[in-house]
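The data below hold one chain only, encoded as structure tokens and taken in the form predicted alone.
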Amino acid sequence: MEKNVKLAIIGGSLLKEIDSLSMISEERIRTPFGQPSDNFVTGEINGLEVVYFNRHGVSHHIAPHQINYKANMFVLKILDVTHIIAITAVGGITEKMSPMKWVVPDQIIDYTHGRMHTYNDSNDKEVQHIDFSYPFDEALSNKLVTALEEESCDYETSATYGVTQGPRLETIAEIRRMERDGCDIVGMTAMPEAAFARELEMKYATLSLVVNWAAGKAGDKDTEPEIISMDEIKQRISEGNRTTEKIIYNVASLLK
């Protein structure tokens, strides 16, 4: 149990809303960094105060490279959030990262470009350098693992999340490069989200669901890679939503 915990859940393609969240308030909050993605809903899950918003907006209209991560994370700090669980749908690169596998990654490689990625860019004070050796909070990640085990989920915890620019999916050559670099899964939103959380001293962990093999991958070396189907991805996301809610409920009980 931890004291004075306030949990934020960031939804995306996966977890567009939380049915188990008993809403207390919903507000649109302005920031010095522009408009955030969506309204911020505050409520309770299993007795723990929780804030939820969707990084892509309620109608999923904001592409990954257009998300105002800087404003989103600033609002969470204003709301006194201490812990953040970021929900992401990802592609599987390495053999263990098969569709419908849950992943609690422990490392990041950032391939994005042109995104605002720090609060230390106003040049009116001394630059603060953050240690980002371990981008995800270990204690919070461990609670996610416990919650996954309670639901008997198939999961991996030693995984590097490669963050691409989007919104297009990657080429086969790009995925081959990412695998050589050491990436296990590929997604589009963990950065600069994780770095902003570290700068603002909020504990951040990611819960990812593999919803497709990455380009050119099939899991079995003797199997011909299939063309990525958007319909299959949507179906797997739909299947994963119910389990995601259960995992979040379990984590809330561990934190309160």
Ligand code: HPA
Contents of the next structure:
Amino acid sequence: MEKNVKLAIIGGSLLKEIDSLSMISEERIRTPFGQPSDNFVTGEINGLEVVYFNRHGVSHHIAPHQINYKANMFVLKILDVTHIIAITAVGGITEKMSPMKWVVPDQIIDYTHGRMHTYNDSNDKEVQHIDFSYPFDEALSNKLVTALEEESCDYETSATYGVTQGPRLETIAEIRRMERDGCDIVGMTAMPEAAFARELEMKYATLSLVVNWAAGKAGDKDTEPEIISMDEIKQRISEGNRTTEKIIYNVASLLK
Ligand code: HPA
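Would you generate the structure of this protein in the form predicted together with this ligand, following the form predicted alone above?
All chains and molecules follow, beginning with the one already shown.
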């Protein structure tokens, strides 16, 4: 049990809304860094105060490279959020990361470019470097693992999340390179979100669902890899939604 916990849930392609969230307020909040992605909904899940927003906006119109991560995370800080669970749909690179596997990653490699990625760029105060050896909060990640256990989900931990720029998916050669680098899964949104959370001293963990084999990893990988089906991705995302909600509910109970 932790004291004064306020949990934020960041939805993405997965988790466009949370049915179990009993809404208390919905706010549109301005920041010095521009417009955040969406309204912020405050409510309760299982007695715990929770803030929810979707990083892609209400009608999923903001592409991963256009998300104003800096404004979004600043709002969470203004709302006194202490813990953040980021939901992401990802591609599977290494063998265990098969479609419909749940993953609680523990490392990140950032391949993004041109995204606003720090609050330390105003030049009017001393630059604060952050330690980022472990980009995800271990205790919060462990709670996600407990929640996955409670739902008897098939899951993996110890996974490196490679963050690409998007919105296109990767080439086969890019995925091969990412695998050589040590990436297990690939997605487009964990950075700079995770780094902003660390700069603002909020605990951040990610729950990922593998919704496709990454480029070149499906079918016969050596002779005839299959191309990626967007319909299959959509289907898996909709299959994963209910379980995502249950996991969130279980984590809320663990944090109360
Ligand atoms: N690549 C990048 N991001 C993704 C993928 C992928 O294959 N699947 C879901 N998000």
